[in-house]
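To begin, one chain is listed below as structure tokens, in the form predicted on its own.
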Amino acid sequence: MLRVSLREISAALKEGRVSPTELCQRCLSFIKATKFLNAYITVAEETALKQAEESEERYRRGQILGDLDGIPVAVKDNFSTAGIETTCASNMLKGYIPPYNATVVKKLLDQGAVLLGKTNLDEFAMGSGSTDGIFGPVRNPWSYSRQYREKSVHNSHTENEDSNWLVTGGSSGGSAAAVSSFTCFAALGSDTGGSTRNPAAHCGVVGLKPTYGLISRHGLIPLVNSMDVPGILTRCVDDAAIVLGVLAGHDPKDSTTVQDPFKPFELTNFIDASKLCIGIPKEYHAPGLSSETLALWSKAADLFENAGAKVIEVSLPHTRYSIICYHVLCTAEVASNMARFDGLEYGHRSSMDKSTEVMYAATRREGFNDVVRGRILSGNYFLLKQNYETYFIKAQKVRRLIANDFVNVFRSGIDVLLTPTTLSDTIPYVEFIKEDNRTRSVQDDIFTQAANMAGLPAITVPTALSEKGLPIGLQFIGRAFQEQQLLTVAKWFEKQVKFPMIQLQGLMDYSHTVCQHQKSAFFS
């Protein structure tokens, strides 16, 4: 069974119920058996195989390295993987193979982890759904469940599945399908506005975002350097715990790192509820906020104080300048950080060379789709010398306001603040593309993307199916570096609510007659 958690098949590789290679090659059959969901760009088979060869001998010389060797990860594809082709989902960097890897990518890799391979993406992560890129949109594994099929089944339009397949959210959407169609144990994104926990709430899996500063950024292909951190998407907060104790801490190679050492931590199982102050910003009562996840978000609160926790109402005041504060800045960073892929160094050159200034309009003609394009112009716009005072600076002031805003409520003895994740659960992608890019960002960010402005830590929880079948999560965002007494309060919440696990029958079935040759009893 690859529907166990991390620790439990960790647990397993160690007493000898199931061998690297074994497992590697179930999850490389699962790839195959959900490739119509386009979750992964590259599968790195070869490497792979080779990755769970060598966590194999160190089993057997009992010299493992930690409890993620021998454990499929995947990796969404704007991290720097050596040797493995990493696009971003777009033409200007098809075919580029880094010489290096993401500091992230190594810390996994060191610890015996083995790389399946890239996962889908919007184009630069510029996006919401996960439908941007070159390579195509990525489809919702819950699009294919028993629950939602079951609950469908009368609807006439779901009989053409070509139309009626659901989006997964983004940018991170590849690695979010990957935790949730079990073709991996856990999965890298990348978190600028939400991008990790907005596709982990579609998904029915845990998004982590952690504190920035305290995973290192070298090798992720930056979008908002000011707010990037790498994301973690696992299917139970435990292994969330796990994975970020491998990734965290000080990376002389990003100087944004924080100096302090990280602790791995062990969550615990037992939290006296008694003793938390959860809070409820009273701005995130937005509008377009869907009476299900309304409802479910009241109904935590009162788990809550049911358990004797004290939830109070608070306000962060600031919160309705904060979609357009994080569109000024975003789009002057793209701009900034967008100008490095001008067809000369490394990337998609255009052929059309008449002069210098011909090849680079047409190499960022050719290489970026419209969504790109249209970020660099709205965020050299907000550059120009006559515009940046009254946008990037003001912007930058806004910016210090909303972050204060989570100062004072965390000092007025705040633990936790819970919050919606998204506005509703997720829809088919013939209705969130009746909406353009920057529309449906402005949507699907609007509860995320703050954590980032301030650089606190957030993580969104499964908790309940919606009225059809599909999953809503709601986000826990804590103070600056107390993830431990973020993940210990979602990992409480977790065992409250015993959110269901997709099932994808007839998937399970086409993926045994597939490997069928596999003899394990760990898998019998």
Second form
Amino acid sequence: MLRVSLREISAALKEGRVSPTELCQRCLSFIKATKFLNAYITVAEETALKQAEESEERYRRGQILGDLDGIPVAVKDNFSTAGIETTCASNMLKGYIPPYNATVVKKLLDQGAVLLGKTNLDEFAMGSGSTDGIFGPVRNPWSYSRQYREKSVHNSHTENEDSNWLVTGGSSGGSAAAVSSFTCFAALGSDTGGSTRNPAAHCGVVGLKPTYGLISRHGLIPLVNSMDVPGILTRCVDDAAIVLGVLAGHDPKDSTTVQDPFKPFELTNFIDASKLCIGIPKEYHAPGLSSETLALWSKAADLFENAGAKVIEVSLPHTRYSIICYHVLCTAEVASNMARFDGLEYGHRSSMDKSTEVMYAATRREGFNDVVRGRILSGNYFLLKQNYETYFIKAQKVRRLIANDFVNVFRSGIDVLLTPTTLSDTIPYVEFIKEDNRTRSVQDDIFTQAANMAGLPAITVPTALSEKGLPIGLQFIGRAFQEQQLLTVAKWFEKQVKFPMIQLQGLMDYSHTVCQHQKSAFFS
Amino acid sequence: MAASILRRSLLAPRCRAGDVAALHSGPSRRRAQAPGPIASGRRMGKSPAGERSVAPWVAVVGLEIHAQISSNSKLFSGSQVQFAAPPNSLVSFFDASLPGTLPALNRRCVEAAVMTGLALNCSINKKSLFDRKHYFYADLPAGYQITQQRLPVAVNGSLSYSLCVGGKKNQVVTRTVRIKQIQLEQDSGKSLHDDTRSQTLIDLNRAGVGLMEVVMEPDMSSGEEAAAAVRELQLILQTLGSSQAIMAEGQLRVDANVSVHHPGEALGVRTEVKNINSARFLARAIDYEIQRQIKELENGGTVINETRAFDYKLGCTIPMRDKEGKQDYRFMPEPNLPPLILCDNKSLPANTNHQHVVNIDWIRERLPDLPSVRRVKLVEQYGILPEHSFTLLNEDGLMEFFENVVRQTQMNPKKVIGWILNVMLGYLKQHNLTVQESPVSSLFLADLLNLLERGTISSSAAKQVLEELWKAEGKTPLQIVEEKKLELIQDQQELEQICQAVVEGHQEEVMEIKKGNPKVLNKLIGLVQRTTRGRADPVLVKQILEKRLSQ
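Provide the structure of the form predicted together with its partner chain, given the form predicted on its own shown above.
Shown next: the complete complex, the earlier chain at its head.
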């Protein structure tokens, strides 16, 4: 029951095959069973059940609020949720309970969605592994899939089964793991440089980063205001379109949302591929791209070509400067955005209170991890009067060039760009932490952050399993505000590739052993 | 002009050009352009022989003025704006910088800034930008202030102001100061330091209130000029309604940049005098600072580029404890606000919702008469003196009061102005009252002046009535006249008798007059008035007495 898509469960609810309360309870117990994945920071059991009951009442009266009524969803823990702790996986906000809902959260709830809880992430969404938050790393459900287990049997020389678990990617790893492990039907992530698409690709789910300005950021605790977009993680493209329809639209509380009204759309099943023009950016043949992913990418291009589409190699010449500019702009905005965390109004406050300045310094040292502090430091350096022109202004200029590259490509007649989402499939945690957060971010955001620099919509679609039995996703980048076109192409592609469903028997077994282990530990 | 030239004290030790020039290499040198009023005397000029050459000092004063925008809500949030509300009662989530909150620009504040820009002859930027200015301070919750550093909403304007000069202050001269720019920005909260408990309390009611920062070029040269310019700005803001501009409530805050130099030489190092919250203190603070700098330089010292505060109790400026030395504000574009785009009739897009655009031409067409125009009109319409028109506008509500009285009385406005400026304003000032608080309404004053004009009472009786009216017991002037029997004595016979009695009782004076000293007649008139308690028509009394004495 939990493995179906949002659209299917919605139909089941409407037909009375399942009740919202039952569904919610099932999800909650599944969350408990998969607790070791560490996907959730907070499980809002009580409010979720209350919301489910209210939904049930609406179904009983035949007055449902919308397609999401009664559907369990999860939200990344950097969206403000009224009455529910919102931590950003940071000591700085531990215990912080926002008095208001982010606009996207409000829109979900207004549609009757049931909010199960808040998902894990890298501290303040700064990372690409979901490994650097105060609540510990998120485990990729595929670590426990039959597909991965079977393939890794022959080389599983470790007695300790636990040491080989894989990272989810990040920073929205909690949301990706939640959708992937069937504990919810859709989840919100945030996407600043790839934070939704990266973990979606590694966890074998769909990750959509809409056009900047299409969805309100009000209530999303910012990383980089000029690039942040609420992201959508679902099991399939159709589901992403449904959630997008609920979330998109102007918000007076976010002046950067566009005024034009957004019309929710349904995706067609059939497209005339011969009218499509797919661009393959040659600069995305980056060093470090795994041969498997490369092969898959090229197979995907063939797929379009064989269906009659025009597939053209295109050039985005400024791509290679993108990641470095991204880091300058990102850290500068981070330095600015983090200035508000001073321990006065909310969040952590150090007990060192000799003077206001001492309190500020101690609060920020205690509240932020090394990654956040490092970014604040470099951001402030770039913003210094003497450096501003050399770094910030220059990065902004290059950002414009990067955006123009896309404009030129789309102007030349390309409808959608096809690229890898990540360099390769995911890797075990023990491997991942051999490099620091910054190095990982540079590697992992390489294909994704340009879309954020240019504000374009992009979606990762799970495409195939690697030799190790792990998901590989491919990315489509569309024209600004042309989500319908982008998703239509993505849906067609999804249908062609027939990505296999995760087989979580292993996960259940593991859950069982963990439970046993905990019990014995408890009784000993 | 004299006021702007500050002569060297003759007692001061010799100070050579080189001593001063050394100061000019400081980093904060302002524009090299000379200030408006240039001293007439040249340095080492041809002064009278024998006198040591005495070059005048010229002061250069520029102002940065923060005017709180009169608006129901704050610049970027829906919180109400209200003076003296209970602490932290007007704080939205955005004002408290809760994570995830975003600014939404208040249209009213933009209109107020455009209006002010137009009134100050600025060119309005159709595109302006917002920036973040970073510094840590307890009453700045976000750690940065949103301001307009790169591209402000209005630039390159001017403000004409007048001041009364001359010995009797009856000579009106008009001067102009250039307006560099007007920028929109957020106000900060307030910190209340409790030293005994070593605590700081924060009130965020003011945090996020819209400010217009008006930057005036250093075109002034004395405290008096600066005060006059600020007063004129205040009047303009109040006329526009873009700010209530009440200095005592902090709605108008002035920082002054002050330096001194010798004419023809580069400008001196400037100091900034901060947080002056009354026009009177403004002039005193600036003049004190000018004198301090001159004295410093004449004693061979140097002026350092620093921030000073005016201590109004001590009447002097004192260096402010600099928090962290030189601050780098790490300016950055505000990413949550798109550029502020204004349009005019030409660029107005078709089919636009008027709620979504701010049209400069529309605002221009609806600008009220500015104070300078009103003054000219007052002079033309009522025939009053220009300096009187200044007084009428300078006192809040006085012009309206005057016009109401004029409307309701037959008395010539030229006479009315005397009653208002000399009698009424004098009384109000003496009792520290505003025009609005006047116990005598314009209607009662008009009634009173009508009684005077019709010859019902004499002017001295009118003053007596006014004394009663100040008590504000609700009696009309006519009631008071009747109760106190203050009407002019109409009965010729009665008057003749009184005059007769005075003449008979003062034979010495009569002899004096008859000897050819007509001035003594006034004494007799006065005596008659005293007898009648001012109820006699002085013209009539004079006639009767003259007739008597000539007999």
